[in-house]
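Only one chain is shown below, in structure tokens, and it's the form predicted alone.
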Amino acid sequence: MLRSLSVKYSPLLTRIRPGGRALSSQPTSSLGCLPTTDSPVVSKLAFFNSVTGDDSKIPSYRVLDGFGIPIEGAEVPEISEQFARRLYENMQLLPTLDNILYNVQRQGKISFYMTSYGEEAAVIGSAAALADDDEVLAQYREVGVLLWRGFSLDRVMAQCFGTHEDSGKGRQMPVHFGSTQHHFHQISSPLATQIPQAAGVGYALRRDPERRSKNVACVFFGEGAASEGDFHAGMLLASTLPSPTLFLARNNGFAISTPSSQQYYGDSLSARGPGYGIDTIRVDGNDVLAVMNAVKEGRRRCLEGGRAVLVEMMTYRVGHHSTSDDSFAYRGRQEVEDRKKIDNPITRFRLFMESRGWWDKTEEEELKSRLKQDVLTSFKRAETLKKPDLAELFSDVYAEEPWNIREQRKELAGLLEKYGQVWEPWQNDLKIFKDEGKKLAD
């Protein structure tokens, strides 16, 4: 038998329904919150499926329209003619580099390549908004960040060709760049691994008195990578610890062959940011000035709040995923051609510069000719360089060389001594190494 409970109701908080049942008359706005949360109590049953609160889509921030004209109410950043030219030259350098190295790969001179076609504004606009000593953890298409920071074309070629000038000593596949000097962490092939790593880098910056409130960790990734668990791990880590980590998502419409319409059902990646308590913005990724404004403000929020920020850059991958892909197997050729003509980020910014009197047709032709010659010069030079010393095959992994590696090195040295000067295939192969294998015998 249930015990009857004696409950004392305040006349200010209750009213009596017919039948003697008591109901709270406390205003909905003052019903309080659930224990241990800031979630207000309400009496109305309501589901939601939008972070905007009214079921509308998250808006996309833009400064320039497709014709390079500032849209009504837009805040055009105050940039000089010199800075605008630097932006444009770096944007034009990317397709120049891509055209040559893509063809070089097709000739069999390098093993692999990935282009930045169509995403020039997203990459260069982001690079321009960051400090040169902010830590960058990239995915695949961010060589523009390195070029903006002064990474030379000779070093680009050294990495892609794996020459002895490559800081990675030829161990990585092409376009997997890294540079301690330029605060650009080594790219790795496994998808999305850089995202939780960036959250850790951001936390390390926060703990460093000399870099706290000065630098952020910036991580680039595509919308396909955001479908990996690593994305959520990184967002959770950066939001709860928290850390000044700037998440820059390049939503280019495809995860290799999977269109974004098949990757998620919600309102794209921007809808995920508020779920982690992260300030978020969606920006037109083909508008270099909008990207620069958004990333600059995101960086400011990271530093002032010490917390993560998410910027989703909406763009379109004009090129194939990589030299291992033929995108026309899963999308129409006309679709790509239309996007190149209608929404070209380089054309949009060129029109803006022309409207300011900062650019003309003659300068356009001169720039393209100069950039092509610069890239070809570095390419031809790289073709003449030798590979790193063969002895480097065994270095840089262990602080002290273990017995098994030592035995393998000695075994290879013995084979080279026995066959290296008498077997023609090895004679030819050894010539491509800087030391021709001789340091192994030392």
Second form
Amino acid sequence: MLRSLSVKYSPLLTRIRPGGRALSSQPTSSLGCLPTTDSPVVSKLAFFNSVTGDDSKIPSYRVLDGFGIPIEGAEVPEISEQFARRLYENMQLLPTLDNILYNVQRQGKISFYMTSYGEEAAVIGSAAALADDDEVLAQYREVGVLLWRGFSLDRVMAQCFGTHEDSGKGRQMPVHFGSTQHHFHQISSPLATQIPQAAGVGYALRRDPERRSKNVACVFFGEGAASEGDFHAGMLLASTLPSPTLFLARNNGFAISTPSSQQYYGDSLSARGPGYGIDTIRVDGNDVLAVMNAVKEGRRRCLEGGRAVLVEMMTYRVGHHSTSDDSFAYRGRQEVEDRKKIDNPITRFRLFMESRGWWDKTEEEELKSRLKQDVLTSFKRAETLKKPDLAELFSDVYAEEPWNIREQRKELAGLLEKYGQVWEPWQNDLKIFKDEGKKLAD
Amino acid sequence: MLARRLRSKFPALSRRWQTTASTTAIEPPPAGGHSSSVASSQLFRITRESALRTPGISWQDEESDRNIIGGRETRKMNLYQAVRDALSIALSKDDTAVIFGEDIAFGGVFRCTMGLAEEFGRERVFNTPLTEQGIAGFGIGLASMGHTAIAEIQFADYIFPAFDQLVNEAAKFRYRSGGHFSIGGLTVRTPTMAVGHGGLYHSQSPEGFFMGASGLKVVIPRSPIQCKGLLLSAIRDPNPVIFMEPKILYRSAVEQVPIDDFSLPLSRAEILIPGSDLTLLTWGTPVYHCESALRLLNSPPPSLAPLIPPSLRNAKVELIDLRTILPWDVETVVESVRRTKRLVIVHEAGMTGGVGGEIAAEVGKRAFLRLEAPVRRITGWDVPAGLQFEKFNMPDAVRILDGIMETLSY
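Switching from the form predicted alone: structure of the form predicted in complex with the partner chain?
All chains and molecules follow, beginning with the one already shown.
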């Protein structure tokens, strides 16, 4: 019995190629299906390991090549010059803002910052494909979405400097933006927690007669965050319940120092989409027109089907993870310089615009100078502003103030009264707050 | 806002009583356990009159400014039927309300959602895939949009995958956004405490783990009337609430429950039996073991009589049900202890890190000079809930009795 088994299976074993076998090469079954399923019965023992059906990698969708020229067969979207300028201006505003705030952190004026270098097309392109009132749940490298939606530089500065103008009342680290007005849910540091939340936001949209078939919930996350259990949970819920949730993955090659080769073994995040039964696409994340096309179509499918859709944007994190990171500790400078030259999302789009006669060197200089001025003006203004009332340390924990928080607030108020006038460190520390600590006793 | 607009579009059903079907059909032996000591408790309100006079009831119907109980009806319900009744009212009156979790649609493993999917539809009462972190995250997302999200975690023992979402996200949602985003519409229901045969993973009382998650509320009912009123309050409270239902009480606790919409206050403890010599504070299932302990103390059976000094038998012990664990009613507890000068706290959860420690520290601070004995905690031991050993792990009437006597005679 065993001998006959080995004879039967050895030809099979020699036919297995590295990379796994594809199912599409198997003959269609005349043996029927498993009960209550559409799963055809087969007699040949075979494992499968390919999403594309023929061992090839999942393809990446692109419109423009490295020089901004439409590739063969490109589906160039019909956009006006005005729209192209808006895209380009935002793609330049982002690094202009990043340059200044990165240096501001280095000068010790803000505690922390994260840049979006290299990902301008991914973020601005996807923002441009969404409706302004699609609910966005982001991770931390998507301030470009807010800029596209008109979030002011003053509000950016307010949050990063933690001034009394910050809607978040200075409670979180820089880049943890949020804006009800712009349908941008508050950023939180724990990774991937926003993903199942987005499935819930999508369900709320599905249930609301005034927003169903008009809006989607859109969630951004990196390829590292997608390793968290919350990613799996969110995908399951949005695909199964279902809810109209658009999953936008920024695959930028790194999770702090961990390259994607150490983050997953499969064919990137796109391979997971079909695992959840959802429409998926992988796109050149540094091609703003491709990103726009892909996200637009993804959004349309999401609305029509009321179900999760996955768009994976392949890009590259040119900058460090954050101001607490020096990425040259784990990658060569040459690699970064090469990517900045050969695959620069801003350059690629500028060349496209120039080829259309929509841009030139003078406008480039004017734009850069104007944007820099705008950013510097708001930065300088934010520097002068006070932090929120110290009393805000204790508010908003609950909708009302419970006894324990009230007592603790009064306890601190008492301590400030006793020591605040005579203890110099406290005297100095109190001055930065709008109320100088005086509102604690209210 | 959105939620209000939806509610005004679909006016409340005026004859809602027709839709709450009775669920007292013949059933197989209870997986949820049964406790005869609970079933024979005198603390239940088993008449219509006493039920309608439950202290603290706030009627939520259109004529709630008239506190009239004359025409109101009650119906015999156990705890899971009271849960179901509350959920049915919540969904009837609030069109944004949805209920979700594992096995919700067919009625739930403890029957708390029986018939609700049929009554309100599969879009509002639905199963989720098996993922507690997903259930919690999903509920947070729904609630962030102003909807009422009633999530179920099948057993409190399985709430830990959701711990990150609950502590890092739900608890901090309002604070971190400067008050601009909030998730008051989130309620997470979960069966808790020992059931007689649950072992390590169907018996836990995790309320202690959440004490540090400021921003959350934690509520534990002891009876059907309490459950319905507190659950409706929890659902409507503008903060995220974790509502832990002692599972052994699902069938064992039976009362006449007012069928109307009513709420009971959160963060208010209730004095069940007034006293003057010692304060006995507890919540959930141990309420009934405490009641039994007091009976043993006041009229001991012959076998125990030699061990109970006659001088102690007349002690008047004040029994308090804490009801809301976070934020807890420090005023009621401290006022009681300042009178009685002795405090015993009873909970099923283990001693170390249990809620009793927090209460003892706070009471110690406020009543230090009044106390005539150290605050005594009678709890589960610091061990996982071993199956065969449950009877000697969870505090029972005799252990509570012994602790009371020790504290009385300190």
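Being a predicted model, the structure only gives us computed values, none of them experimental. Residue numbers count along the first chain shown, from 1. The term rigid core refers to the most C-alpha atoms you can superpose between the two forms while keeping them within 1.5 Å.
- After superposition on the rigid core, the Cα atom of Ser43 is displaced by 2 Å or more between these two forms.
- Superposition on the rigid core between these two forms places the CA atom of Ile58 less than 2 Å from its counterpart.
- Core-superposed comparison between these two forms: CA of Glu383 displaced by less than 2 Å.
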